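Here you get one chain, nothing else, as structure tokens; it is the form predicted on its own.
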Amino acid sequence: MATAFLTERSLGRIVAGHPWVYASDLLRVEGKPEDGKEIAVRGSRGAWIGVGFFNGKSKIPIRILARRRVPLDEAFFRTRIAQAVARRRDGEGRLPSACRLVWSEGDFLPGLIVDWYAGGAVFQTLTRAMDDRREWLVATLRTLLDPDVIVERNEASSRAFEGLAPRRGIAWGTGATRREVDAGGLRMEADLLEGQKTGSYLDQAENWRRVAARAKGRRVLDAFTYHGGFALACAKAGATRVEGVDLSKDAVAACERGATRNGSLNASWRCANVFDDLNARVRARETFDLVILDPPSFTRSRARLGEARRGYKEIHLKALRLLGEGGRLATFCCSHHVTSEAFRAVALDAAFDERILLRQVEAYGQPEDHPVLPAVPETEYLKGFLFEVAEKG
């Protein structure tokens, strides 16, 4: 096995638990490491750090999987996945209707994501090493879960940095790829082959419920509604008026089906560019009691943070103009490049420009099935706040 020796300045972060070894962290490499194969990792003086997988085509050439001296074989892989699945089961051994079963670094399996949708499993292998072990993965999922279908959703652009081509399809089984799941107190649809991410957004279901608990008797606008999770939950909780807006015609159609599926909920939907829609509502002097902002990530790199902040500020400015005193803004960011404090600062900056004093009512994050490792900041990506307009100038 080849061995990588690390620079002294990199050791603090990596010994503390971060699994990523960048090219700049490498002091030297002994042997001839092969892409997708095991490599030992040691400190500059030879002290053992761990064992991981190598990919010379990646900006992160080594990802550490174990700190002990163990072979990264099929048995290791199967045990790690089994441990992750066990953490998602309840006291009676049952899995939720829909959940994330494996969350990459958060479950000590860098580059692997597995989601569960009422008997169907969907996976993403985002690194060369994980992609090379797809057969192990499918066999393990069949043994652990007994699914009726296993779907591969490997269209993520990040695979290109690993030298991997996009790929999508049914890896095993004949079960339906479109199904209903219970999430956040709602019946929602998930399209395992065509839907966003791996079929739906699983990480906001708890937040749908928490925001909806504040919606009774309120007029609600759900911007970037996608399949209508927040809007439907608010309508079900007793909001007097609910409107959802999304640019995708397919998403709006899914919202309409969702309203019927959950009891013909009283909500209306608009297919429109959200930025333009918010502008039009401000010009029309519309008002709401609760505005929800849950946009897709505005940046996937640190290089575009400035641009992302401007985008977030713009939608916050428009949303605040739709609220009077006592009105509430639930706002979310799903980019790990934008910290919680930075995101809150954007909202406060917009409020300052509008001469509005905000009161923070609640903070939101990602659910337990998307575990956060404090030593790996990249595992924490979802953040949100509920603000109340305390005073408007």
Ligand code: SAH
Second form
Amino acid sequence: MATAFLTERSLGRIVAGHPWVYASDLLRVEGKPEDGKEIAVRGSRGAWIGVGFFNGKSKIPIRILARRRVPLDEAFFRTRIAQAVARRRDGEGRLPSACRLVWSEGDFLPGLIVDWYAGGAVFQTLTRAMDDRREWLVATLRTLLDPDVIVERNEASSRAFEGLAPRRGIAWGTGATRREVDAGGLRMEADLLEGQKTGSYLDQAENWRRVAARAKGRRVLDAFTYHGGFALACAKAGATRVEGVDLSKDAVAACERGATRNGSLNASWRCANVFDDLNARVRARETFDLVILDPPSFTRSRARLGEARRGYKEIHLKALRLLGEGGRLATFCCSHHVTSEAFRAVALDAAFDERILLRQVEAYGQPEDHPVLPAVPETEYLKGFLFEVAEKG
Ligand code: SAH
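Moving from the form predicted on its own, what structure would you give for the form predicted in complex with this ligand?
The complete assembly is shown below, putting the previous chain first.
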């Protein structure tokens, strides 16, 4: 097996548990490492660090899988996946109707994501090494979970950095790729092949419930609603009026079906660009008691952070104008590059411009099935706050 020796400078981060070795962390490499294959990782003077997978085409040529001296063979792979799945089971050994089964670095399986939708599994293999092991993955999922379909959603643009082409399709099985699941107290639909992400925003399901717990008797606007998770949960919880907005026509159609499916809930939907829609509502002097903002990530890179901040600020400004004193804003950010503090600063900045004093009521994060490793900041991406308009000047 080839061996990589790391620079002194990189050791602190990597020994503390970060699995990524950048090209600039490499002091030298002994042997001929092959893309997708194992490589031993050692300190500058040869002390053992761990074993990982190599890809010379990637900006991250090594991702460490194990700190112990173990072969990264099929048995290792199966055990790791089994451990991740076991963490999602309840006391009776049951899985939730829908959940994330494997969360990449958060489950010590860098580059692998697996989601579960009531008997259907959806996976993403985002690194060369994981992509090469698709057959192990499919076999493991079949024995562990007995699914009726396994879908591959490998459209992520990040695959290009690994020298991988996009790919999407049914990897195994004949089960339906459109199905219904229980999530966040709702009956939701998920299209495993055509839906956004892997079919649903499973990372928000718990937050639907938490935000909705405060929606009774309120007029709610859910901006960037997708299938209406927040909106439907609020309607079910007794909100007096609920409106959802999304740019995607398919998403809005799913919202309408969702309202019927969840007990003829009273909500209305608009297919529109939220930026324009908020402007129109401000001009029309509309008011709400609770506004929810859950936009897609406005930046995938650190370089475009300034632009992203302007986007986040813009929607916060407009949302705040729709709220009176005592009104609430539930706001989320799913960009890893924007830290929780930076995100809160954007909301604060918008509030300052509007001469509004905010009170923080609650903070939100990722659910347990999207585990965060403090030593690996990249595992943490979702943050949110519930603010109250404490004073309006
Ligand atoms: N709140 C949803 C997830 C939202 S994901 C949930 O909890 O399930 C972001 C959504 O924003 C996507 O559905 C996408 O279609 C939509 N979107 C992206 N840009 C938009 C824009 N400018 N205006 C309106 N919707 C937009």
